[in-house]
Amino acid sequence: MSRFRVRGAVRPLVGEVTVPGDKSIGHRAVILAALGSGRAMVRGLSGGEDNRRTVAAFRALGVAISGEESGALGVEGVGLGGLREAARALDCGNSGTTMRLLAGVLVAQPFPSTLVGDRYLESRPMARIAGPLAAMGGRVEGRRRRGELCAPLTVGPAPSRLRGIEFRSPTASAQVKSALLLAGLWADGATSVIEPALSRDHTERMLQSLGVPLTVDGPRVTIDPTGWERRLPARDWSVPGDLSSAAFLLAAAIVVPGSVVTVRGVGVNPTRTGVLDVLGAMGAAITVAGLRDEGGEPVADLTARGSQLEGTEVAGELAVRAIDELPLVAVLAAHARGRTVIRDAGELRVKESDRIAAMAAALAAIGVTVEERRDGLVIEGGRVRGGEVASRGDHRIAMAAAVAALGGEGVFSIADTDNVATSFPGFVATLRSLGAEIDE
């Protein structure tokens, strides 16, 4: 088990970096390339663990896909009926967003599929997509643990095609909405999903690309095969630097006085910059420049210094378009003067560990005030000392904890970070580029 020993910064962190590429939309291109209707060529992958295990369960079912190593993969698309039986389980490793997207994809398909996880994934809950999915016909069966469905799961075989359904999510949730509207790519009749607030819509934009009928009307989307030739064609592509990883790099240059960073290439979806938002919110100084288009998404360059903080209200549609980045946000508040609060964050509950609770400990660890409620956190700022900090395996508790720790005073020590590569991968490189003393 790794750890990492973080000393609180001494000197400003200085530099330009790029981030790997964002994983929710290198999930999706690898998914859309090997449902593709011939080759095509996914630029910019992540490289992180994540990615690796969406690509390697495509392999599995029959899916040819060349040059991992280089970061550019070829992949051979099948078609929407050219995926076969894979000869074992499916290991997801700690990659919800590769079982739940699996899931909506393999249940269309007319053999069984096994998916399984490491012991964080396999403890998460998928009655969220396996309830749905139930309703358009399909299986996903999996365990029972305290009370939730959990994998392994046994997705498939499906009956002789999925019926579409109206779906009224109780959360918003891009991974259950992208699992339906995957599912629904084989389905007899329209499949709409409709969410309390948008989630993250790389999935929508994506498809729409490739010509699929689907329509978005505020929060319902919906996918419509009827008279469609059910063909997703072959393109390219292109995959923008990950916004979540460039948000750590940003905060760690927030809380060191005097720092300059800029972070380039990264994708600045609108359902994806709450955090940008937050930060602005909080009296950050952070400015966006060269705003182009790739591939469909917006891609940006950005610049965070130096920052004196101010307490902030994290809520309601703002809190789910920062949903990933709130245990970042629990960090700057730390930093901050003043309150802040955060709510309407349940969905943080179910994430690779319950990273409200995660979040709670750590800070109180490092001498932070902080009151955990059900759905949120209260967090008084003020002095950040050093300490030791139980990440639980969540690899965004980890990087969090690590940004809390160079703003701080003394040396941190951060257990169980193995999983910062699942998303991150040279995250301590990176920092140590910028001038950061922390150690892996």
Ligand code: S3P
Given for the second form:
Amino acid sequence: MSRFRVRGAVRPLVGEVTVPGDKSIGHRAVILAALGSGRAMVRGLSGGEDNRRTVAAFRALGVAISGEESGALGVEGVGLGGLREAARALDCGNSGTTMRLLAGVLVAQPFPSTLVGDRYLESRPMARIAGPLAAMGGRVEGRRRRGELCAPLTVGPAPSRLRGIEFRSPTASAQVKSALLLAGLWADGATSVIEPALSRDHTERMLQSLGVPLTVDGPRVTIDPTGWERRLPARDWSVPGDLSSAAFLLAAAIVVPGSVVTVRGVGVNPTRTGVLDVLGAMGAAITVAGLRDEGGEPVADLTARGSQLEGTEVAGELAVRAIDELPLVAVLAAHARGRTVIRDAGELRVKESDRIAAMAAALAAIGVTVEERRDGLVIEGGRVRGGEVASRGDHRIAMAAAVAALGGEGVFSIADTDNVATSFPGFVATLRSLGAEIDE
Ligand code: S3P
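How about the form predicted together with the named molecule, since we already have the form predicted alone?
Entire complex below, previous chain first.
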């Protein structure tokens, strides 16, 4: 198991960098290319372990995919009727998106599939997809763990046809929404998902760009294949840089006085930019330049400067739009003046780790006053001093802790950092190129 050793920065972080491709968009690009009719290129995939799991799964399902996972992949799409039964279980590793989106695809196939994952993924709740997919007539079986339905999952074979449903999702979850919309490609009649707040909308954008009959009406998304030829055209995808990865570099610049860091070519889809709004509210100097459209997603160059932060409140719809960055917000709160309250973020408890408990423990270990609440955290800004942090095998906890360290005093040791490679291969090298003292 690897660990990070980080020293509180004694000089500013300066430079211009890029980050690996957006993990969420990468998964979807591979899935839609695999289900397309003909050859398509996917460029800019992250090279991270999570996206690799999705690629490996489609290879196992009979899709020919050539090239480098961190460069350009050529995908020979097999069409909606062309997947073949895999010879063995599909290993989704640490990737919840791989498991939940694949379940939506595989529930509609005429053969059974088994989905497994690492010990973290196999502890995460799967009833949220199994329930509505079963309501569509699909078969998703799992194992009971502490009363929750969990992986390994057995998915399919489908009945002759799934049926569309209207599903009111109790949680704002793009994974749930996407699993249902994907299953809806094969269903009879319309499939609608209504969310309590809008989660990331990459699936909707990408399906619409392929001409799929999908409509968005406020919080309701509907796919209705009635009369549609059920054919996804082959199209190339270009994956923008991952804002969720860029955010760590920008935050590092913000907490180290005098820093100026630019990250080029970052996706700034409004369903993902909650972290920029939170940073702005805390008084961080962030600029967005060169806004452009790349393949239906907005992309920009982001620059952050060392800033004095103030405490803030994050709740409701903003918590959804910043969900993956809330561990990082907790770190920024530790470096801010005054109190920060994060609410309405109970979903953090079922991510790659229980991120509320993990961040409360991590901050306490480095001298920060923090209160753990059922659906969030209360953090008192103050001094951050060297110590030992457990990342609980969670990539975002490990990277957030590294940022906390860079803005703190002394030497920090962050344990169990292997999973940083699931989303941000090159994290350590990128920080070092900006002048940070971090070793692995
Ligand atoms: C993702 C959706 C989010 C997010 C995850 C990626 C996606 O999860 O936390 O990192 O690509 O659809 P939920 O949909 O469970 O909120």
